[in-house]
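Next up: just one chain, as structure tokens, the form predicted on its own.
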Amino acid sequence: MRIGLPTHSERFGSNLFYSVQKVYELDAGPELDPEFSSPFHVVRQIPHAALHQIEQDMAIVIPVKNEKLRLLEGVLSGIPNACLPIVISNSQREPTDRFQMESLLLNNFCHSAKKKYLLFHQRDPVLASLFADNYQEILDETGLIRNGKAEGMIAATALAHALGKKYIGFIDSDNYFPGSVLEYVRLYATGFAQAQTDHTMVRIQWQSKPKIVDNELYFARLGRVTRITNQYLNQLLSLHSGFETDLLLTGNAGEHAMSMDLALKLSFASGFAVETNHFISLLEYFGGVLPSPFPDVMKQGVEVFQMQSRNPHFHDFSKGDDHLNEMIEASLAVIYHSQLCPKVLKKQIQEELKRLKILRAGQEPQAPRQYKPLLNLDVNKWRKTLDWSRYGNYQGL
């Protein structure tokens, strides 16, 4: 990968947010060109070997819920062979067992590709039992893991941690372009290769998001949810720093990755609030405004890389305006209910949700369920007791 250096950055406490980096070449060549070691060069080269080494230590989580099987196969085909895909499915089991279809697809595809994988159903009682001792908040009244994208991501993060993975990335399963999936993972690895700290996050800004307008393809730069979320995240930073900024452009990026050291120290929020909540968790834990539960991280610092893909992001458009409104409310609710959110910003968020007819006058967005960091979750017993071979072709440690 040959990628431009960030042109500027924003500091918020111990968090260092970099401006969006531009991809110059998807393939940087096998060896490091000495020219790129110059401190005056504006492009950084990350050779194949460095990316491959990181990918070997990376799990890629694919949350699935009743997606088209061909889309899932396409996403799998884009994940580098060195990575471990962890598919966490909450697809229906009745009347048609879509989860069984997904299982057959993964087994056949990964057997042909000689690719290791893991597949768990989110409502599997065995998976739920692993959280029963010291993370019961993720379980519902039936004793199973709650429904929701965030809950699946939490379970997959814990599984990757149990397997000793150093990095974890997330990719949505409704992506039509396998080439973009490959690029996302390479960008994750590129971010980690540049990091100067063990606590790192990489977030993807899509090059474009194609839409059909008047029977023609229109390459929009930002989706509606992204544009609104970015606006209020930047306002939150601006109100605390006293200087206006528009640096944050990946507020609710479903495609993002973290070093495991950081992933275990961030809180999660339920549903569609999960991506924006990772930003808010960074600001609350490491922003220096509130007392931090992780003083060692405050000393070392956190780096957040934002990278713009070359591939467009083309996904399933069939979910409608209600789905988009649900995402907007969830994302803004995380900001609204944060301890860092000033009254003036709360009022602006209420007005925004009123303007979009998501809430009525005077209503507040519903606070998402919050989940504590996974740092203290005991995964040692998982390594010993879980029969990994039941959940794919990965034998565990």
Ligand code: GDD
The other form holds:
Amino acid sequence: MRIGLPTHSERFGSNLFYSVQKVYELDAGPELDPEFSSPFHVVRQIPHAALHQIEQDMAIVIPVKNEKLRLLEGVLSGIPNACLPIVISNSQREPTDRFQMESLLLNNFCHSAKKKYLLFHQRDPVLASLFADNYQEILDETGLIRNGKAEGMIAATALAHALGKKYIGFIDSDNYFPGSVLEYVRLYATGFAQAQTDHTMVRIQWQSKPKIVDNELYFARLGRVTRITNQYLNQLLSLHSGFETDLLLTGNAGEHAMSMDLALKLSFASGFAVETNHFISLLEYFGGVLPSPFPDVMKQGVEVFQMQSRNPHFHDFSKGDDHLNEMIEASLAVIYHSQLCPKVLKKQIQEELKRLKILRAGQEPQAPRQYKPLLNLDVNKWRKTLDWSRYGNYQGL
Ligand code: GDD
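Would you mind generating the form predicted together with this ligand now that we have the form predicted on its own?
Below, the chain from earlier opens the complete complex, with every other chain and molecule after it.
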């Protein structure tokens, strides 16, 4: 990978947010070109070997809920062989058992490709039992893991931790371009390869999101949810620092990755609030405004890389306006309910949600359910007691 250096950055306490980095070449070749080490060079080279090494330590979580099997297969084909895909499915079991279909697909595909994988159903009672001791908040009244994308992500993150993975990345399963999946994973590894600290996050900004306008292909830069989320996150940073910024361009990026050290120390929010909540959790825990539960991390610092992909992001966009509105409300609700949100910003968020006809005048967005960091789960016990062979072909235990 040949990647442009970030041109500027913003600090918020111990968090260092870098401006978006641009890809110059997706493949930098195997040899390290010493010219790129010059402090005057604006492009950095990350050779194959460095990316491969990181990928070996990385689990890629693929949340699935009733997606087309062809898309899921395409996503799998884009994940580098060195990574461990963990598919967490909340697909229907009845009347048609879509989970069973996913299971057959993964088994056949990964057998042919000699690709390792794990597949869990989010509502599997055995999976739920792992959380019964000290993470009951993720269980619903039936004792199973709650529905929702975030809840699937939390479970899969804990499983990757149990397997000793050092990095965790997320890729949605409704992606039409396997080439973009490969690029996202390579960008995650590129971010981690540049990190100076153990607590690192990498977020993808799609180069474009194509749609059809007037029978022509139109390469939009930002989706509606993304644009609105970024605006209010930047506003939050600006109000605290006193200097206006527009540096954050990846506020609710579903495609993002974290070092496990960081993933275990952030709080999660339910459903589609999860990504924006990661930002808010960074600001609350490491921003220096509120007391930090992790003083060691405060000293060392946290880095957030934003990487712009070359591939367009083409996913299933037939989910409708209600779905987008649900995501906007969830995303802004996390900002609104943060202890860091000033009154003036709360008012602006309420007005925005009213303008979009998501809320009525004076109504507050509903606070998403919050989940504590995963740090204190006793995953050593899981490693020994769980019959991993029931969940795929991963031999790395
Ligand atoms: N395991 C699991 N459980 N997966 C789920 C669930 C669930 O309850 N609900 C949805 N998913 C899966 C979907 O199958 C898809 O692969 C992925 O999660 C994202 O869900 P979508 O409903 O397709 O979201 P989106 O494409 O509209 O929005 C995406 O991009 C946003 C940024 O623009 C998501 O990644 C959002 O979280 C993100 O903020």
